[in-house]
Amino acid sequence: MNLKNPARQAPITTADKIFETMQHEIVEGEILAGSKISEPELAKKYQVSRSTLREALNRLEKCHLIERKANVGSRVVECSVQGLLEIYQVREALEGMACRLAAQNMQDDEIAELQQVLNAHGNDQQLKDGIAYYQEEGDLDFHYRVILGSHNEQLIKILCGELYHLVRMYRCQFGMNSPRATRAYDEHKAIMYAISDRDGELAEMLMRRHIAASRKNIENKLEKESE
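Show me this one chain by itself, in the form predicted together with another copy of the chain.
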């Protein structure tokens, strides 16, 4: 993951480390979606006290990866088609706005960097079809930079901090690594042009269509699989 978030600091406390470990395991599906979380069991597994584990659970809840009920306990969230639809609708709204703001607020050098990211991605064209990983990295990196370009701290916090890993979880567990490779790349370019033209209205619309198309693509794939 090359996405350096300037806002986020390296893990300091042991609770931070447990949080990152569990986050990874949930996203990748090593801890199964929908499964119950036993505090004593996991505390023993990671060799920490329950207090520390609970601190980690609180952060997992903050990024919507687990849900807690009083006096009952925690469960990993389920991955449903409905849930996928819902989170893409939220992304469409928020990243659309982020893109509009990016067109208003990005510095010229930030836009230059965004362009470089796309170029580097374009040069990997030959790799793209074979190795899906780079495609996903490139996609995430692009979206990430646009969000940061909004210069809206609240928006950045919600998208990069609280929703980002849930999106990754859906990508992992529904096995969609390289959706619409060349098409998505061209859409990214169109968005970049709109931003560098400072056309916020168009930038927002293009980003919304881009995310909506990505969602429909996934839904189609899931329908096929279920036939």
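For comparison with the form predicted together with another copy of the chain, would you give the structure of this protein in the form predicted alone?
Partners and other molecules have been left off, which leaves just the chain.
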């Protein structure tokens, strides 16, 4: 059976909608990393009450996109080399495990859908030109699909819920526009073939190598920007 993401629910309340809007804007860099959160300005921008806004901010804090400090207030998290190293170490271990489980547990129709996702990615002109490998979030994200394919609810909650958008923030702002774009796509295809062959050991190794290479790419970018 297809295991849905238990951490993802359709927005119902106004706070849900503000949370999703701000989440997207932070991840994509429209709200700058490290910028101070002004509740009056944001309440005015989104035309909501301060209590509704605070509910959305509480949820953003829980998914590690904003942080609150005593006597300082709330800020969007900053993308740092140390933060990158820590979160990618977690990714390498847990997504490697998810990939191994996906090779065991994904149904044939799930693998076919994963192939369709990669085919759609391959048709993107920026990827063909080797400029960028941009993936929409959720079901159009290769990594998200593989994690769901693990059919392990605890892994899904951590990687597609708690950490997903913080990881995506690093990927969107530093990893997707890259000379590594074509290579990253080829690595995705190799992982997909290993999953299709039900070779969990190979799938895990390829995913771990892929994430390690992505980490190094982003680390180099962050270090150059700090010079």
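In this text, rigid core is short for the largest set of C-alphas that superpose within 1.5 Å between two forms. Quantities reported herein were computed from a predicted structural model and do not represent experimental measurements. Residue numbers count along the first chain shown, from 1.
- If you fit the rigid core between the two forms, you'll see the Cα of Leu65 move by 2 angstroms or more.
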